[in-house]
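Just one chain follows, in the form predicted alone, and it is written as structure tokens.
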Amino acid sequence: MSQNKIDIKKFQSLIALLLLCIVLGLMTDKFFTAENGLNVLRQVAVNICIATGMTLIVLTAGIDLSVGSVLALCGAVTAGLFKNGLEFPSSDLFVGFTMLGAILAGLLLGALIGWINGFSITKFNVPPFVATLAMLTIARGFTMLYTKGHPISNLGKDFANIGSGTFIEIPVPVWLAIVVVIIAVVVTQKTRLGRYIYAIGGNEQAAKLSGINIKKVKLIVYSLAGSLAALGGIIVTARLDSAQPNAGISYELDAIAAVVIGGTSLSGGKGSVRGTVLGAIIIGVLNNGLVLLNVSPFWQQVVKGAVILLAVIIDKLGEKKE
């Protein structure tokens, strides 16, 4: 009997997704169409990238509220470097960037911001909630300063293909998300770093006593999460062919929702990237369904908030039973 309960718990996210799809399919005939399916996949791909990084953090019993702002800043910097390069008027110097160079710069900036988050948390014992909340505001402010409050647009067809192109009839962002997930699954399940991540989240004191370098692991995890948020920003910028100063607002909520709905415990040490992928798909399908049903954006926020709260309650009830 107990084994049956465990099996049901393993598949509860998949069951929830199937039920949600059935309900939406019955409520609107636009849901089960190829065009809508591709649209959902494009939207979900960004959240999967961000939520994968969030999963690594939550597994260590941390949190990152800054990913939405990091997404916006890195997307803007990538677009700005690619389109305008860097000018140094005092030295009469101009540095141009290829598309690959601008993308690498954006990813490195995301990793640096994540490292700063991890450094604040490990060096000064700042609670992750506070450190990343501060970075949320800092990164958003830098985004506004860099863009001067205006979008950076007309980035060219090649750059736009990153967000709106296809390969073998599958959107490029989906391929990028697949690569991210495969790497993250291998890291968490097959490497020493993955074992350390789970150990720290399960019992940080015991992990420390066993010789694990907790500070180093957290710095790596927060840096990875920052670079994945930057990747999400590059995809969003490419899809819109424009870096918007207000991009990424509330993306951190979708990422946290995907992680929790996917079965990763906010207390750390328990969960998986594969579960997060299912959680991200559930959030994406829910968002898509609410739009197709012409639900007010305000009610959409209410529904998503309720879903997050319900997922956390279920998680805590499960911990109590254990």
The other form holds:
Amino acid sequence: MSQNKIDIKKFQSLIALLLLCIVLGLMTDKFFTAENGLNVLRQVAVNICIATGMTLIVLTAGIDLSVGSVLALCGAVTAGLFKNGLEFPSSDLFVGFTMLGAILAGLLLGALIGWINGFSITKFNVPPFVATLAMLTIARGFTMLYTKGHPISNLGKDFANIGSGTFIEIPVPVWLAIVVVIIAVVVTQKTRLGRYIYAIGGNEQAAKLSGINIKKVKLIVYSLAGSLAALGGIIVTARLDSAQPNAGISYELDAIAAVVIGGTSLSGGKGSVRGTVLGAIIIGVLNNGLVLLNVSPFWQQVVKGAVILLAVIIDKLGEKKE
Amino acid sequence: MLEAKHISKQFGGVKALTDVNLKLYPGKVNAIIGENGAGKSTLMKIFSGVHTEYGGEILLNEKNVCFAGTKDAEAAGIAIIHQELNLVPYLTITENIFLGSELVNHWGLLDKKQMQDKTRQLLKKLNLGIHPDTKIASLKVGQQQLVEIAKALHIQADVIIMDEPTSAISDKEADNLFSIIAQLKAEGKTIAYISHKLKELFAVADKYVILRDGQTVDAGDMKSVSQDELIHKMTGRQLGFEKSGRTINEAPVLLSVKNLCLRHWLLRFTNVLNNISFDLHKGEILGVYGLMGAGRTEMLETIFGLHPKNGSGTIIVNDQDIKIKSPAGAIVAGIALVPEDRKLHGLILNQTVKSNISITVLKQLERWRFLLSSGKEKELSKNYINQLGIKTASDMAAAKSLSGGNQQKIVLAKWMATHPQVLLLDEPTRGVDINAKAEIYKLMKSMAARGIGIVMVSSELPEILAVSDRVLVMCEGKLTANIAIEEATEAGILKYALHKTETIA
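Could I see the form predicted together with the partner chain next, after the form predicted alone?
The next block holds the full complex; its first chain is the one shown before.
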């Protein structure tokens, strides 16, 4: 009996997604086409990358508000390094970057920013909300400084392919998201690190007394989330063939929404990457459906907000019954 | 006069109080005496309206009263000053005293002037020369306590209950407190005074009531009783278990603790632990007894590396001087700690029995140093579930769904899995039913028989006597006795736990 209950809870978001798809399929002709499906997936790929990192953080009972800005900064730096290289005017030194080199540098920068978030949280006990809120502003500021407020465009066909190319009919960003999700699922479900993440979110004191190095785990998690935001930035930049200084604004909210709709508890210890992926797809399908139904963008925001609220209420009601 | 008649109180199936009868006299300091868990706090909570469901009746000035809550009790003139003070740190003295009963002027705004004046009068009465607008956070603990008393005076309480008022203050502050108590006494207030410090009770109290195992065992005048008589009355109970009576002294020393000190986390010049030194032999069960606040838990925590900044001293395991800076370091050194509060510190309640057991040894369950082997993990948890007789629907059940005793066994299992040499147990049978208790004792003895050294902190004297091979007694952060089990008696142990005697080497 109790086993059944758990199963229903587990598939709650999947059922919601299926219902949503059926309703949209009945209401519009275009929804159930391969083209539209791939379109939705391409749109949610970036959010899936960011939200996967966010899930790891939220599982430790933390949060990262800086991902949108980190996305913009790392996208811009990757584009800038690839296109213009790195110049040291004082010493006449110039370092050029290959595409792969620039991408790696962007990912590393994301990890570094995440590490700094983790450092202020673990070393100085700054609440994650505040530490990453500060980083949101700082990273955006650096983005503006680095780009001087102008987009960095025309990055070449190879780079653009990361965002708009396909591989076996499926968009490259979707492949990237799939790889990220598979790795994240393995890490959370099958490795020591994953267990520690859940343990810290479930009961930090007990985790500490069990000999887990809380600080180290948190540093790793925030760094991972930072580099996943950077990956999102690289995809966004490639898709537009241009790094926009204003990229990624309010992306953190979409990521948190995906995490929450996917059933991960903001107080930590409960939830899954799988749920977050479903959450991100639900948001994507909803956006897509509302556009297909010609709902005004203003109403779209209202509906999206209401869905988030509804998802959490259903989750809480389920908890009470237990 | 406050009188309790046939008071009884149950928590779940556990009887906390059974047919308690006592009288608290006005104009007197009435000492309430008893071991940890004797029922003192429960009784005081009934008097002050915290617990509203109980059997029996309470008479205040010969009238039957029944409080629906603390506000009710306060209105009837009963105030309680808890050991953990109940003030809002970032509000001023005035704001705290008038919290919930603020005075307003005819505009409906706070009448600060009048509240301040009243506070000033109260503070003057208590010889506290501090401005009423001082924030609580900037006061010393002793001063905060006086603010609590001022609060009690403000609501014109006739009965003032003080729970361990001198546990956190200096001798000088205590003297000041005693003179204020004398003053309140002279005004005809009823003072109920709970303390473990017998010397202090002889100085300040007029009457005494002794509680033991939730029952009143004796009452009378302080003048007509001696310290030894009091101690005897607090403990005089039948032993429920056989003494263990083994001698282990010939076994090699496993753990040697030297000059362990722990600084207070806030008060830099106060020590929570003072130069604690002892040896633990292979296969020995060392019982540690002490009253609340003696520093027992802190001692285990310091050994386990939880206080790397404030703790100091030498810890030698198997003749090796080791520096333990974190629980992880302690585990590597072969030390395990089963904490006092399993829900707060021992378990991840929402997670499965399986992952709670395996959390300490995940590294050993990895394949290719990377992926956890679910087969190995299942085997490990099944093994301990069977070995310890953990009653659970399955290894995938959430830890919170198990009973207290079975939860405690999970915590034991997760530490047994690390194959420790030294096992530190903090109140291992708290909140555990009698069967599980016996099983845990059996388990401890079988581990000791395999050469594991066990340090068991306990508040229950019968438990200490039943399982220990040797008994350490702590009092106010110091080790006050090291008694071989053959010479240990309840009264003897309690004497050292209560007295401030010379520290043993």
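Rigid core here is just the name for the largest C-alpha set that superposes within 1.5 Å across the two forms. It should be emphasised that the depicted structure is a prediction, and the values quoted were computed from it without experimental measurement. Residue numbers count along the first chain shown, from 1.
Subject >> Exceeds or equals 2 Å, Cα of Gly289 between these two forms, core fit >> reply: Superposed on the core, Gly289 moves its C-alpha 2 Å or more between these two forms.
Subject >> Angle through which the smaller rigid unit swings between these two forms, given in whole degrees >> reply: Treating the chain as two rigid parts, the smaller one turns 9 degrees between these two forms.
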